[in-house]
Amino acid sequence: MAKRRNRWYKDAVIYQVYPRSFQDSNGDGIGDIPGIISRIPYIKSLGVDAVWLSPIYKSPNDDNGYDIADYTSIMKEFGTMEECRAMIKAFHEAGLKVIMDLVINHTSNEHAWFEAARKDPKSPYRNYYFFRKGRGKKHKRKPNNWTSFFGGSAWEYNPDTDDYYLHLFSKKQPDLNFGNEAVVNEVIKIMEYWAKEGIDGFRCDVFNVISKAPYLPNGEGHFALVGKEHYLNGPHVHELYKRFNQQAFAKYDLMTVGEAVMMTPDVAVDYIKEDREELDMLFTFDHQDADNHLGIKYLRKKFNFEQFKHSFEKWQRSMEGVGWTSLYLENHDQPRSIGRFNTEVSKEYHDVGCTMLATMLFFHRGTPYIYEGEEIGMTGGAFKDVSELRDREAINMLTYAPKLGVPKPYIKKSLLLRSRDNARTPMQWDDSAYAGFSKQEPWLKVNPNYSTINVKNNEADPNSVLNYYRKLIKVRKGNETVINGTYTRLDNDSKSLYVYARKYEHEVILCIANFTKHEQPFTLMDEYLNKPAKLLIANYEREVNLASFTLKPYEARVYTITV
């Protein structure tokens, strides 16, 4: 079996960009390729290795590019094969590595393999998906119970045939059959098609739900998710991922990180354990449940701060001297962190809260990832009504959340607040009409703070938010401790302080974050008084005795130790 040749993404920090919302340049309120390519600049400014865009394959965007109806084209909105050819080379010449997103748990309902096989129950297309006769006399009865996770049924009726097809998404998302050897083929010459044309990585969307149970049988429970258990790291995942690593991961040597669904330490290990050769490493979600129930981010609840400490504390002891993780805080997926992780929006402490989040994100185990617009504290959508929303998630929740009990009222405010729209407002480059995203309106409303939280305005300051991610990753970069060393959780459940040490050789790194907007005294540990000690990076301008002082609000320090 083909082997890695280098882990270059353990000394790494990875940029996400969400096309859509990145930069237009052709004046139609849509970002897109030529957009990116004209901002290289700014990326490779921050001091990141690499790049993750989110999907610019052709799709009819019912899900935003999620919903593939060409794996080997380009989008129109978004510009041509060629330009992507021109883009990578861009990147790859500013020294930057890219990284694809690979959706292939689903096609687009408009995908060319669907559309045969949803007309013809003899086309060869057909087993490339789930199609299955509804149950009862008269077919009438959904083929199984299975929900969306988008809510509602699973199945959605195909009347050219008389029958239904699966869609563990939206009802434009068919699941592909994993069970079928052409399909797995099929995958891999993508997989291939990609690698060719000079990428670096793949991130690998909702990867651990592709094998579904045998005769699809019902699922347990009456709410959100019915049938996980038949899906969720299904029969033949880990047969499928080792052949997708020989057969093109290793082979191109190509970086792959999964969307890990409800995952937990000890299943993933067996994704990401280096001699299991799958994948290098998982997004996953504990921490992004601080403030919901049941994983349910539209079901909110107060921020649960020893929760989120614990889930941190959780991943890196798990996965120490077993497999490699990812460090994030935002996503296209999850709603920004300023304002939401204890912290606040107000102009008094979104800064400090910014830079604290990042500098306590930063010095744990991983690879970082920062998200289009978190650099410069960009915050929440602002929405003031459903109306103004377009994520097809959101949208279907509207209906459904309903029929389950929840409120109107409720799930209409947790949508404003919680739509994955909040994190896909148009960046905000300066001050200028529509945040110098568009000369037009955008796709997605502009959030009305653009006219201070800019790119512009952050470069001007040099203690903004912007900057101090750039000291932040310079510090980061080559530092053996972040990369090799072991973790250890210091705060003893304060209320108010997250305090962690990593320790390799005869060096500790000391994180120190408060995530209150009070004052708040801190004292050191014994084992590391009179110890050697320098400040390596704080979100104050300020340096004071480590054995004992008092954090400032949102304050974060790094102190290196020598022991």
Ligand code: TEU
Contents of the next structure:
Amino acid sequence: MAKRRNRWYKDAVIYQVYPRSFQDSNGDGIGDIPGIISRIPYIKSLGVDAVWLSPIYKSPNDDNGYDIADYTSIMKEFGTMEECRAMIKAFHEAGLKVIMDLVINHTSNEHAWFEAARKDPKSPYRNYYFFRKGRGKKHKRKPNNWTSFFGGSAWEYNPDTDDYYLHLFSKKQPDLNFGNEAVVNEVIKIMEYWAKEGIDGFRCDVFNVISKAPYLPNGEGHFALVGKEHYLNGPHVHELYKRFNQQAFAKYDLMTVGEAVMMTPDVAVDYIKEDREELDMLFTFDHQDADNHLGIKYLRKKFNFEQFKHSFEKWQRSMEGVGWTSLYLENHDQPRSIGRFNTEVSKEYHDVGCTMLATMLFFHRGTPYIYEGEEIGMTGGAFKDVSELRDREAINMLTYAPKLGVPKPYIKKSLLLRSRDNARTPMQWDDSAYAGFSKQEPWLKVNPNYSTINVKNNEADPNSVLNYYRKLIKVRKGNETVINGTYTRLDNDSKSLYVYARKYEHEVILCIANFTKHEQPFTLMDEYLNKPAKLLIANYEREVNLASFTLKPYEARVYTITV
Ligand code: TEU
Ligand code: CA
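Okay, that was the form predicted alone. Show me the form predicted in complex with this ligand next.
The complete assembly is shown below, putting the previous chain first.
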């Protein structure tokens, strides 16, 4: 069995690029591969080790590339395969690894497999998907009661063969049937294809929903994600990832991070324990749910700080000695973090809010991910009306949420505050028209605050959020305690502070973060009193007496203590 030895990602920081919104090179208002290539020096300047690119494959863009029509060609708006090769080469020449998005739970309905399957019940591709007759005498009822992540039934009628097909996401994203050996072999071929193109890893989209219970039984309940107990960590999921690992991930030395839907630590262990040979790490969501009900981001609640801290504590402790993990606050599906998690978008507290969150995140155990624009403190909240939104999920929610009893004004407000488009607005490079992202009106509105929040301004200011990130990345690099240390939370359930310690051999890293805009007293734990301590990084430049001092608004300070 091929075994991987080089776990480079444990000392790495990864930068996520959302290609559609990163840099447009040809003035069509859509980011593209030449645009990405032109920004490699910028990405390199951050000090990160790798990039993760959201999907760049051929796609009709019902879900911005997460609906793939051909896994081995490039979306025409983004460029060509030749340009893609040039990009991979350019990243490698800059010393950056390339992680591609692997979206295999579903294809686009415009994929050749689906087009063949849809038309002809005898097609060899028929069983690549889940086609089922309707229930009832007249076959008019959906095959089961499952609902889609994007709202409504998970079944869509197919007039060509008078039956239905399953789609856990949009109706343009039919689910692949991993019970079919041919599908398994096809996706392994896709992995091999990209491995041979020289990429260094995969971010596995909704990796834990790909194996469905045989016969697709009805689900319980009726609110959200009806049917989930029949596909979350489904019957053959481990077998599948073991095969992917042997035949692709380990064989080609690919790093993997699985996007884990509704994951718990006891289940996670079976995927990421190193001797299981499945995945390297997971993206989990608990901390994202500290400001919503039932894990549904549009059901708003006041930020619960204790829940937030507890989710870090829970994952840090349960993965210790077990397997690796990832650290993130933002990605293309989550609202921007500044303005969330008790921070605020205001002249006074924007920068310290951003740098506090980054500092708090970075000293946990795991690989930190930065989402494009996070490093300059880009904000959400640009949209004034839901008509400005482009995201499939948001558009569907407008229709489906009211049907579930969520009042329309409420869902509209939620979408303005939290829809995924909030994180997908074009990257703010400078204060020229369209933020230097494009010469033309972009596919999605630029946040008007680009005239102040942009890379150019951040570059010019040594104390900017951007320059703080650079410092933070450097400080973390090669630090054995950050990589290997144990984790202990030390804030006594404080309503204002998050304090944790990481310990490795005789070194402790102590991270102290003030999650409020008020000054807060801090007293050092007895066990560290009078031990040699050294400041590692802080987002206020000042000296304090570590034994007892007052934290400034959103201040974060990290010390190394010898014990
Ligand atoms: O996301 C899966 C997922 O769980 C989210 O769609 C989640 O339901 C949503 O963000 C809640 O608001 C992945 C991708 O990251 C996402 O962009 C895709 O739309 C989705 O899979 C389908 O491929
Ligand atoms: Ca373009």
